[in-house]
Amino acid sequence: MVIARFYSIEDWEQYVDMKMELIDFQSMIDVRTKELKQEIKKRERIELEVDKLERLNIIGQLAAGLGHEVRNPMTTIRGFLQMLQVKPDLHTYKSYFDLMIEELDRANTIITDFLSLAKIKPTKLKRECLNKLLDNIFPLLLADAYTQGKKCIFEPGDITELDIDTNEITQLVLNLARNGLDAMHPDGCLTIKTFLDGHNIVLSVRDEGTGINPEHISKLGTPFFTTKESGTGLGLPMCYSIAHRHRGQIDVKTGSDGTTFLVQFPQPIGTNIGF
């Protein structure tokens, strides 16, 4: 054990001095080294939505190709399907008839979602109220939740104007209302809620499920994963795509007691409040 001794007033000082500045400088290490993991955090988050993004526009550039030329063989099976279908000698196979354009429709709708992965032609934009067009398809959703014995509800916030394309974020919310319907057990509420967090306008789509394993929280969005039995992986995907397509961003908060998934706009400059 050392021992300090102090010969006079001025060696007590120097003393004091030095260890005041020693603990000044483990003070500035400890914020330097939480800063540093923070922006290690920062940066792996930001290679992570890199390489998701890369993922879907490879897969829109194949979808791109593939999806018209495999539209069109479809098509014209589907109408002869339809037209064998309603023959008298045929009524036996009614069933099998349905089977097949029913695989027909659902594979047109996998490509569908694949073309909109690829959204090759430019989004329009357009000075939209969010509450007015969420407004317009609440109905549709209360119709959603009351078919599967469970709740919906629409919180609006004071929130601004945004520069939308109506299609695209329609689609968004109805994949993530969805899905927040589908991870709830019966008498289960999904709530929706808007408001203003600084300069960005968020929309909020909260489920009373049992949230997301730790495990899968990285993964999501990477097109083809999904927990779903009959998923395709490819809903949260487009959202992701659609939220950068209108340069925002989709953050997700998740505990045993439900998922919120946060949709993060950048406000516009002079805009109105409105609902």
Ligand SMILES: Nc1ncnc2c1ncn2[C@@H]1O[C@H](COP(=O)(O)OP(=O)(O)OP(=O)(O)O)[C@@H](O)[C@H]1O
Given for the second form:
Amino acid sequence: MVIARFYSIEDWEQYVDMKMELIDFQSMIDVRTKELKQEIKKRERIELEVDKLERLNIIGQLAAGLGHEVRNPMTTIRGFLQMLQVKPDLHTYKSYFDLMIEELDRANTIITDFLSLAKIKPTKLKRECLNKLLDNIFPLLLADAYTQGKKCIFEPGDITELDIDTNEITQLVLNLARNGLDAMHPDGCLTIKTFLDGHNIVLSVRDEGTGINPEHISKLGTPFFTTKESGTGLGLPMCYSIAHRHRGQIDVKTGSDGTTFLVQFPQPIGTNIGF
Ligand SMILES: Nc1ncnc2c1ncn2[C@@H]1O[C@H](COP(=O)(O)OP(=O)(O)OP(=O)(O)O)[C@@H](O)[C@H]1O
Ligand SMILES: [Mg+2]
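Moving from the form predicted on its own to the form predicted in complex with the named molecule:
Expanding to the full complex; the earlier chain stays at the top.
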């Protein structure tokens, strides 16, 4: 053990000063360490985001080429099936023809969704209020919820107008809402809200489901990741890609009492309060 010995009051003062400097120095180190840890976490998050976007980009390019090639023969097959379907001598096979055409249409929808990740058509931005758009599609969501014995509410907040592509944002809302409805038991309630958070306009979609498995969180938004029997795993990648084209960001909060998807859009300069 080291025992400090002091021969004068000056010695003692010098010792105290030195100690104080050391304490200051230590607290500076602590603050800087905390800042560095936060910085590292932020970088890791950005790297994950970039990684996700790069994957989406490659898949998008592949989809653009493949989708067109696959669609053409499918259209031909569908045409012939439609033609054969009405032949009187093939009438006994009508249900088979119906099923084949339905399946082709389903495949076509999957390709359309996949192609929208590649985004060949440019995003058409128009200044509009998100509340108005949500108000228009709310009856559709209500009907969806109702047929599953679930509830759906919309709480519009005082938000400013946004530059949005109506079709794309409709897709985003429908996908998030349908995921929320899928995650809930009957009687569960889906809550859609809009509000201002600093300079961001936020769209929140909250369900009362059982939450997302922690192991699955990093996979959200990866094309074809699905835990559903009849899911394609293209809903969320589409949402991430749409949010990105609107300079927005999607955050997820999940727990045993449900999941909330928060889509944050930067508020455009010079906008009015809408709705
Ligand atoms: N609100 C939610 N609650 C619980 N799990 C969710 C929620 N949203 C997404 N997930 C999980 O993320 C997976 C991927 O979602 P995504 O929407 O991309 O595909 P999907 O819903 O499975 O199929 P689809 O292409 O038909 O939308 C889901 O299968 C589900 O496991
Ligand atoms: Mg989905």
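Positions refer to the first chain, counted from 1. So that the term is clear: the rigid core is the largest set of C-alpha atoms that superpose within 1.5 Å between two forms. None of the values given here were measured: they were computed from a predicted structure.
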**Request:** Answer yes if the CA of Ile23 moves 2 Å or more between these two forms after aligning the rigid core, and no otherwise.
**Result:** yes
